[in-house]
Every structure is written in structure tokens, then in C-alpha cells.
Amino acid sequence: MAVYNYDVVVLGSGPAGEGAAMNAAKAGRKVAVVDSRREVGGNCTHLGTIPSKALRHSVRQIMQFNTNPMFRQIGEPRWFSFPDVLKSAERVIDKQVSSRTGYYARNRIDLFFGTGSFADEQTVEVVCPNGVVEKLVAKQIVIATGSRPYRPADVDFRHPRVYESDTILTLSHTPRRLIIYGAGVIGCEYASIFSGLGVLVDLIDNRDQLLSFLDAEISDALSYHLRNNNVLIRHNEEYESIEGLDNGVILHLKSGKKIKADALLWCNGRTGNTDKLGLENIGIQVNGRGQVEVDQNYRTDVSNIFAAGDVIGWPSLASAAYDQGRSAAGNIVENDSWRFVDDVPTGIYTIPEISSIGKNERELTQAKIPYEVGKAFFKSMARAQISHEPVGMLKILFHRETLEVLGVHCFGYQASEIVHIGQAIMNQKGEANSIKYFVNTTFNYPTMAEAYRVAAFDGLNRLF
């Protein structure tokens, strides 16, 4: 058994692992990264964020071709299969792996591919695919192993018609009808993707509103546009059992309903990848979802072991995971790169997409904060008209007296890009965080960002 000594060992090469490894390496530490795959990138690159967003982009292009009259000069509307669309996602994954492998090489970070587990608080044993065991000894260790779809024991995921958000990427046909159980972010994104391909989707939600953490107006808009694209949303439903057939699936609901479809996609919760880490050897406990508890410094109960990303739970976003990993390493190297990551924008890649940051109307009303609303509807904006993207709006919530921007909520074309302008202003101190910034600043025209100016005028006009 070979033994290697490092300053920092990182378990996982997803966004959190990469953020930690790069920050530690740039601070002069000797770093190793362990990943269970033979390629870097983690679930984000191979199963989650990248493939689903690449799929969405391709589906949006198909929808534009099929609905924009200009393209009728080229040909009639076309049907595309899910496997065909998946090929474009695979090309993006390959490019991401290549780029990220180069980052590790340039920063002289050693990569070990295999299953890593704790032998003790400073030792990680890696079982390589060929059976060889490598021993890595380190002063500090970062757990960044991510998460996987939650699989309840009473659902038979071995059945060829039952999928979860990882295995759906192996789907080799295009179902005519699909049940998506779970209407969280992942469920809503895949509902958009499949309905965009002409699949009849039943979206099962165990709550009474889609994505209830969003501003209610934005949530309602998403529901409308999903339904408008032939998604049947069933609220306040829970499964009783899932019956697999030779040619499909029957979902039995506790309400007594039965729904039959060609396939079922399970999108109800995720579990931290901690079961193979040997955490019992070092006294670290996990919760019922396999997640590790950390303090605001991303330190676990063991002082030299840190954790970041999906494996610690909220907010379970790639964007936050990278910064959490970077901050964990910032604590290790004691430079000024540490921060507790809590100013995270929401980015939901449905069709149309959603993004928000700050408080929503419900939260401000409950807190009795006197706020006002400014809106810009995309249907009236030149850039949206040029792009044939009339759906959506930008909504700014601001304090009636101080004019401080309290929340930004966007639905529609480029929402996840647009929100960052509002985020930048909200992070300013004092009078610099004011809705007046948007009326006293010249925006390029025509742009989607100009929506801030329109919404600001709208909001200020409501004051008296």
C-alpha cells in the first residue's frame, strides 16, 4: 500500500471540491483530490446541472424552430427524440471534463480515482478501480462528495420504466406520456424539458403550490406556462405505490387516483453521498438524509475536517457549492477568502427560466416592512420582441421610505443573467443600495437589462 502525504485532501471533484482544491493550491498547499469516477466534475457535470441545462437549451431551440413563423421557409415543425437531444448534452459534458482536468493539472493538484474512506481523522484510504489501495495522509480534509437522488425502499428503481434524475439520462426512447413525481426544482425543470419535446407530462406535487419558496406571482406564472405547454399539475397528492408494467407504469395515489404512463421519473428529494466514507471511524454523525453538519466556518465536529456543497444540505446549488468549498479552504489556509455563503440567487432553468434574490412579497408583508413594487413586462421591451421572447417580467421590491432594494424576482428570457444586476446593487451599503440607481444609470438599448430602468420608473410612480 503506497502512502502519500498532503496538506489538504479533498473528497469529491464537483463544484465544492474544485473550489476547495483550487483555493488551497493557490495558497501554496500540497493538495490531492479523490473522486469515485474516472473523470472530474462530480455529479454537477455528469448527472445534474450541466446535462439538464444543456438539454433545456436544445429543447428551447427546438421550440423556437417549431413556433417561429420565420423558420417555415426552412421546413415544417419537426419532432425530436429525447436520445437525439441528449447527444448535445454529452458534447457539453466532454468539454467541461476537459476544461476542469486542465485546471487541476495547471495547479499541480494530484487526482486519485477510486472510493475514498476515512481510516482515521488524518488518513483517507482510496480503493482504486483495479483494486489497489492508496493511503493519503493529510493535515486537513474536505468532504465534498455531493448528493444523489433519494430512493425510497418501496419504489422499484430496477424496473426499466422507473427512473430518477440520474438514470433519466440513460433513457433510450421518448415516452408519449411521463409521470414526474415531485414538483421541486428538478421536477419542474424536467417537466419543461419533456413537455417541450411534445411529451404529455403529469407533474405530481405534494404541496398546494409549485415552488412555494418563490414569490407567489412568479410561482403562479410558472404554473400557467407549464399548463399552457400541456403539463397536468396535480397538487396535494402523495403516492401509495408504484406498479411497474411491461409497457409502462401505474402510479397509485393516496387520494385513490390511478395514473398510467409510459415511464415515471422520481424527483422527490436527495441524499448526501456519505454512506461509503467510513464516517463512523472518526465519530462524525449524519442526519436522516445523509448530510454532514457544519458550523459557519464549514468545519465538522472533527476540527481538521471540513465539508461543503450538497453534502451539507442547503442550498444545494452548484453556484453556492463552489463558494462554500472555496470558503472551507479559506479557513484552512487562513487567507481573506472565507465567507459564510448566504446571499445566493435562485436560478431555476424551467422554460421560461426563473431567478430571484432577496425577500419576496409574502416575507415582507409578514415582517410588516413598508415596500412598493416596480414591474417591467418583457412583452413591451424591444430586446424581448427582437428575440421573440415576450413571456416574463422583472419585479423589484423596494422600501417605500429609504428606497432600498429588498428583492428582485425575474421570470422569462435570461432571468438567471438579469438577476445579477439587482444582486450587485443589493450588496451595496447605505444610499448606494437604492432603486434610484436604475433611473440614474444609462443602460444599453435594446437589452434585457433595461428592464431594471422600466421597473424602477414603474415603482417610483407608485409612491405618493
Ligand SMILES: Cc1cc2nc3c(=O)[nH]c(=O)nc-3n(C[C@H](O)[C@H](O)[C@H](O)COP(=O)(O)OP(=O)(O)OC[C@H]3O[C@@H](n4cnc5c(N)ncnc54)[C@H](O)[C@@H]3O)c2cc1C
Contents of the next structure:
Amino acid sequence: MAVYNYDVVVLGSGPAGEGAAMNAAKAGRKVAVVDSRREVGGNCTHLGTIPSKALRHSVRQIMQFNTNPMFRQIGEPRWFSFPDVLKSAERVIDKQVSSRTGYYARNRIDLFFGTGSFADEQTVEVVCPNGVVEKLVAKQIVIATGSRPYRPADVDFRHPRVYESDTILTLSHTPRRLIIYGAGVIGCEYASIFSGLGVLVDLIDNRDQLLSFLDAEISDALSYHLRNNNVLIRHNEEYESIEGLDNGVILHLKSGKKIKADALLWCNGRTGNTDKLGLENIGIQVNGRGQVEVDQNYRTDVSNIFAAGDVIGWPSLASAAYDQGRSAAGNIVENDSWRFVDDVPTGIYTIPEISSIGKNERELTQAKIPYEVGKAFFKSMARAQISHEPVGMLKILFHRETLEVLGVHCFGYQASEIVHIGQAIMNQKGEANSIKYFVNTTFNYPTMAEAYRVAAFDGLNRLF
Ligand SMILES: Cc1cc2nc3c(=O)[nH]c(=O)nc-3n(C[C@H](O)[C@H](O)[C@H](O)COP(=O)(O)OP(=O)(O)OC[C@H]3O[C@@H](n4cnc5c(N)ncnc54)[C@H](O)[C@@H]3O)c2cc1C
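Switch from the form predicted on its own to the form predicted in complex with the ligand and print that structure.
Next comes the full complex, this chain leading.
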């Protein structure tokens, strides 16, 4: 068994692992990264964020081609299969792996491909695919092993028509009818992708409102547009059992309903990748979801071991994972790059896209904060009209006395980009975070950012 010595060893090469490794390496530390996959990028690149966003982009292009009258001059609406659109996602994955592999090489970070586990608090053993075991000894170790779909014992995931968000990427046909069980962010995103391909989707929600953490108006808009695209949303339902057939599945619900479809996509919950880490050897406990607890410095109960990304739970986003990893390493190298990551915007790549930051109307009303609302509808904006993207709205919530921007909620074209303008203003101190910024600043025209000016005037006009 070969033994290698490092300052920092990072387990996992997803966004959290990459953020940690780059920060430590740039501060001059000798760093190694271990990943059980033979390529870097993590589940984010191979199974989660990147493939789902690439799929969505292709589906949006197909929808535009099929609905924009201009394209009728070059052909009738066309149907594309799921495997067709998957191919374009695979090309993006390859490009991402190649860029990220380059980052590790440029920063002189050693990569070990194999499954890592703790032998003791400073030693990680890596079992490589060829059976060879490498021993890495490090002063500090960062756990960034991410998460995977939760698989309840009473659902048979070996059945060829039962998928979860990882295995759906192996789907080799296009179902006519698909059940998506679980209407969280991943379930709603896949409902948009499949319905965009013309698949009839039954979206099963355990609750009475889609994505209830969103502003109610935005959640309502999502429900409307999903239904408009042939998604049948069934609220307040729970599964009793899932029956596999030769050519499909029947979902038995506790309410007595039975739903038949060609396939079922399970999107209900995730679990931290901690079971193979040998945490019992170093006394780190995990919760019922396999997640590791950390303090505000991303430190576990063992002082030289840190954790970041999905493996620590909330918010389980790639965006946050990168910064958490960077912050964990910031603690190790003490280079002022630490911050506790709690200012994460919401970006949801449904059709339409959704994004928000700050408080919503429900929260402000409950807190008895006197706020006012300013809105801009994309259907009236030049850039949206030029782009044939009339669906959408930007809503700014601001304090009616101080004019401080308290929340920005958006759905429609470019929503996840647009929100950052509001986020930048909300992060300013004193009067600089006033809604007046949007009426006293000249923006490019025509742009989607113009929505801020329109919404700000709309809101300020409501004051008396
Ligand atoms: C369908 C889907 C869509 C998503 N869309 C978005 C989105 O649009 N925006 C967003 O911000 N987030 C999105 N997410 C969430 C995002 O993908 C995760 O938050 C992110 O991947 C977490 O990064 P991470 O670095 O913690 O871990 P991961 O990306 O999960 O990477 C962890 C890595 O560790 C490796 N590993 C595990 N165990 C070991 C071990 N014992 N030894 C060595 N290596 C190990 C794994 O193989 C993996 O490569 C999505 C997730 C899914 C499933």
C-alpha cells in the first residue's frame, strides 16, 4: 500500500470539493482530491445540475421551434425523443469535465479515483477500481461526498420502468405517460422537461401547493403553466405501493386512486453519501438522512475534519456547495475567504424559470412589516417581445417607509439571471439598498433588466 502525505485531502470533486481544493491549493497547500467516479465534476456535473439544465435548454429550443410561426417556413413542428436530447446534455458534461480537469492540473492538485474512507482522523484509504489501496495522510480533511436519491425499501428500483433522478439519464425510450412522484424542485423541473417533449405527466405532490417556500403568486404561476403544458398535478397524495408491469407501472395512492403510466420517476428526497466513509472509525455521527453536522465554520465534531455541500444538508444546491467548500478551506488556510453561506438565491429551472431572493409577501405580512409591491410583466417589455418570451413577471417587495428592497421574485425568461441585480442592491448598506436605485440608474435597452425600472415605478406609484 503506497502512502502519500498532504496538507489537505478533499473527498469528492463536486462543487463543494472543487471549491475547497482550489482555495487550499491557491493558498499554497499540498492538496489531493479523491472521487469514486473516474472523472471530476461530482454528481453535479454527471447526474444533477448540468444534465438537467442541458436537457431543459434543448427542450426549450424544441418548444420554440415548434411554436414560433417563423420556423414554419423551414419545416413543420418536429418531435424529438428523450435519448436525442440527452445526447446534447452528454456533450456539455464532457466539456465540463475537461475544463474542470484542467483547473486541477493548473493548480497542481493530485487526483485519486477510487472510494475513500477514514482509517483514522488523519488517514484516508482509497480503494481504486483495480483493487489497489492508496493511503493518504493529511493534516486536514474535507468531506464533500454529496448526496444521492433516497430510495425507500418498499419501492423496487430494479424494475426497468422505475427510475430516480440519477437513473432517468439512462432512459432509452420516450414514455407517452410518466408519473413523477414528488413535486419538489427536481420533480417540477423534470415535469417541465418531459411535458415539453410532449409526454403526459402526472405530478404527485405530498402537499397542497407546489414549492410552498416560494412567493404564492409565483407558485401559482408555476402550477398554471405546468397544467397548461399537460401536467396533471395531484396534491395531498401519498403512495401506498408501486406495482411494476411488463410495460409500465401502476401507482396506488393512499387516497384509493390508481394511476397507470409507461414509467415512474421517483423524486422524493435525497440522502447524504456517508455510508462508505468509515465515519464510525473517527466518531462522526450522521443524522437519519445520512448528513454530517457542522458548525458555522464547516467544522465537524472532529477538529481537523470539515464538511461542505449536500453532505451537510440545506440548501443542497451547487451554488451554495461551491462557496461552502471554499469557506471550509478558508478556515483551514486562514486567508479571509471564510463566510457562512446563508444568502443563497433560489433558482428553479422549470418552464417557466423561477428565481427569488429575500422575503416573500407571506413572510413580510406575518412579520407585520409595512411593505409595498412593484410589478413588471414581461409581455409588455421590448426585450421579452423580441425574444418571443411573453410569459413572466418581476415583483419587487420594498419597505414603504425606508424604501429598502426586501425581496425580489421573478418567473419567466432569464429569471435566474435577472434576480442577481436585485440581490446586488439588497446587499448594499444604508440608503444604497433603496428601490430608487432602479429609477435613478440608466440600464441598457432593450434588456430584461428593464423590468426593474418598470417594477420600481409601479411600486413607487403606489405610495401616498
Ligand atoms: C436533478 C438535479 C438537478 C439539480 N439542479 C440544480 C441547479 O439547477 N442548481 C443548483 O445549484 N443545484 C442543483 N442541484 C443540486 C446540486 O447538484 C448539488 O447541490 C451539488 O451537486 C452538490 O455538490 P457537492 O459537491 O456537495 O456533491 P456532488 O456533486 O454530489 O459530488 C460529490 C462527489 O463525491 C463523490 N463521492 C461520494 N462518496 C465518495 C467516497 N466515499 N469517496 C470518494 N468520492 C466520493 C461522488 O462520486 C461525487 O462525485 C440539482 C440536483 C439534482 C439531482
